[in-house]
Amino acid sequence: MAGRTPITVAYGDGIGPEIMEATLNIIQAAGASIEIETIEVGEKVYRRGIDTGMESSAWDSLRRTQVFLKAPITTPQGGGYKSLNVTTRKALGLYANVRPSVSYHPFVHTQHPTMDVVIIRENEEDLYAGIEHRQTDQVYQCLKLITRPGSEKIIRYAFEYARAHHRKKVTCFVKDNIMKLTDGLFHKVFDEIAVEYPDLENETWIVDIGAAKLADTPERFDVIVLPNLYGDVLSDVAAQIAGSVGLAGSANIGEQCAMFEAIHGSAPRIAGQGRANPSGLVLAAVMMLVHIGQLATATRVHNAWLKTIEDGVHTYDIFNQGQSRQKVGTLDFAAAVVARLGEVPQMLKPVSYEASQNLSLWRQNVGQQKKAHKRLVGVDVFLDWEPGSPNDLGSALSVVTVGPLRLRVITNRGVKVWPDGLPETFCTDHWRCRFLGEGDTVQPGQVVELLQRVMEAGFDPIKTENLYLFDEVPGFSAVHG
């Protein structure tokens, strides 16, 4: 065994243990050096009340081998369950998903017939950290985390990866339109690393024009990078328009660990029946395999996998009458890909990683950015309060004053309704009340001071938040209306 990767194989749910034993097949027949280690995660380790769904052993094999290919999982109905791929990504700082969407026409059916798309999605913040709150009968509230940090890390690997793999252009898609601080951050750092790299052109776009670009027209995009709701979203829908979510694979990239998988479920309804597509696991093995370093043999199994759809040797979930010839199930199509070892395409484009960098030697330097100076100039107090109009709110309020601090404005959903609100404007029972002290310094124990005075009044404050200048510009958005 000596000189073999090690790497951690996880065979999962439902259809994981058919397509996990055919992309073992097809890869260690193209002699894939690698030495593996099973762990069991999944349904079974949650029903042992794990709620992780994997258990500290498990994590001792990630954080020895530092590789994890993973066939898909099923996580229990009902509460208290955690996303085991959430936790993965968070747990070992896996910040980058890669996840190619290339067209296969016309052996495989696409409206793009050109398509080769590579979506680099973050995996850590965004929405997806987590931060969810009740905070009235009405209303629930999800805080969207963007930071420099992430921004940098995630933007800087879309351009890297673009150069490594000799791409052309890299896209940002955002939403800072409207969400001028969170997405504008993320914007703002694309424009300031991308004149880092002249040699690859870039554009940005408001994610829903550049959504239905990517559904209409995808051949006029080639990376594209973009905050973690987005990407997952989006990178569905890529791989689907490109020809089947079923034949995507998928990458989670850290600085020090990686993990590799199919980017569909566990599709339990199919299991047992030796019916599934193991196409977008052995994909996502080959992102593996590029990863450690072994890129002819990567080379050799892509080849093989293209040569066979080329064939028209399909599973039934892509046979098309038209251009099909034969219908198998898993380990007959991997037996086909075996048998293809050393052929090369001749239609469809041969790949070769042999001349690519290999990003898993590359490492970050995320610069250190200057510390802003910080200066408290109010805060936005945010109430549980359904008896009356906003006016009636706005009266109570304006005569709760400590130092500088006085009323401003009150919004509803982030619209405002006070003062000189629109009376058709639709209000819940979650109020933002504004102070501000018209540019004077807040002292912390001013705010303090603030709450008891507008708890004595009567209200119930459930949240606040500071209100900042960072170096004289404001650290909080404006309001609607």
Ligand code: NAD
Second form
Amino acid sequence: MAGRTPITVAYGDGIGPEIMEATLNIIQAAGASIEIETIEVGEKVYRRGIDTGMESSAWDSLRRTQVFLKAPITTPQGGGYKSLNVTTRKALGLYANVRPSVSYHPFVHTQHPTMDVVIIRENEEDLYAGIEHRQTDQVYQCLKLITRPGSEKIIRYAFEYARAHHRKKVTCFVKDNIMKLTDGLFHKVFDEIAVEYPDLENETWIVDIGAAKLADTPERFDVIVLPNLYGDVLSDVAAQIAGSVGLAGSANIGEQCAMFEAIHGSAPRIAGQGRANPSGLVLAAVMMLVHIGQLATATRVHNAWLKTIEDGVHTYDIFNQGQSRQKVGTLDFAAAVVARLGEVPQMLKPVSYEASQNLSLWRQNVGQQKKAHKRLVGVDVFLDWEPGSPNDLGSALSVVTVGPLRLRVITNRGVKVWPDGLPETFCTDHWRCRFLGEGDTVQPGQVVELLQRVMEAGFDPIKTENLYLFDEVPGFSAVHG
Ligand code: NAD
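Same protein, the form predicted together with this ligand this time rather than the form predicted alone?
To see the whole picture, the full complex is given below, headed by that same chain.
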């Protein structure tokens, strides 16, 4: 039908079909102008032997509509199935995960009555790039990748989101006192981009104390932007302390596509009983309506939902004696929201999206950086070597020299063990041997020759990392201790 916005809908597994029916009842009653394409994803598709949980025709629908409202799915245990969420995020380039965590005090129990935090999590990189290796008998490695374009995209999105939604402050969480290069880059990019938004406050916290503050006084935070792993952990903490894991929705935003879902799973134990709370998916659908520019409908649905919560019409999971008035099932809850369309809450803060800027039309230009001059000055050679005396290793490798390359330091799990190591340091079978000149440029062929010589000396190199200066600034961490 002309004028309607096509969206792709997946009913999912477990409680998925019930909460999706309830959600669609509400948004259609509110006048959402949408044209639904239904796709099948999840358990049944996995069981047909499709390891991504989604048929190719479903991908076609997503590419066509570019908007995905998804109910939770069950990932079957074992069997090499891939997580549908991870696949969808990566395939569609959904770089931003946006999760509001709001308290509904006194109607939903929480220790933090005024909490209203939006966590914006980088969704594609960090330790979730999935690059892991077993390197020795004892040691396994997972690569943490933080990129400048990835950081720019998520951080600029966070500031744009804050501005579009009339927020006041953006907070960055990092651990750059330890990871000076990776988290250091995220922090640096945050500081650079913050300057472009003088109308918004900005601040940075080390993630450990920041997380503690978030759990203790969440009301002091507004919008938080952070790398993937910290965001994964802290967005669940934020939802939980708001008192409302079952009430939170999330958006996964990309340059072209976006996916909207509840943050909870398919809750198989209560599936088919008509008891599940559809609120997480309803609030995800509100975010979708904002995304597709149907702001008045988003406002109507959200305010009617708030009024329903305020009137004490609650599903079993948030029902509490005293505050709740009526215990309802999934579809009756939806009917209660529909009955309140056009009303606004009296005690809870009403929402109004009409004044929000439509971010889905906003496209960012990731800055073209001037290419730094890269100069090779050394190499870290990692060895698989039985735990032994670091001094023996140091003596054996000190005689291996090629061009300007000399053994300067050996570390084990990042701790310096040669020269002048401490006998107390526990050592594994994974040794990093740093060969550097005195700042002279090293030729790539000299690294290859060094590796050959190390092997001839009877050692087992498992990997190397080239040591570069970028515009004469070291692109590698210093060795401490
Ligand atoms: P879950 O979120 O499904 O359930 C956790 C608990 O919360 C259960 O006790 C459940 O009864 C309750 N609950 C969850 N949603 C509810 C709702 N809407 N109303 C009332 N109660 C609700 O987590 P789980 O049990 O760990 O996972 C079940 C399945 O869901 C697994 O297969 C998991 O892989 C999948 N899962 C999917 C998604 C997704 O599709 N985005 C997310 C998380 C988990």
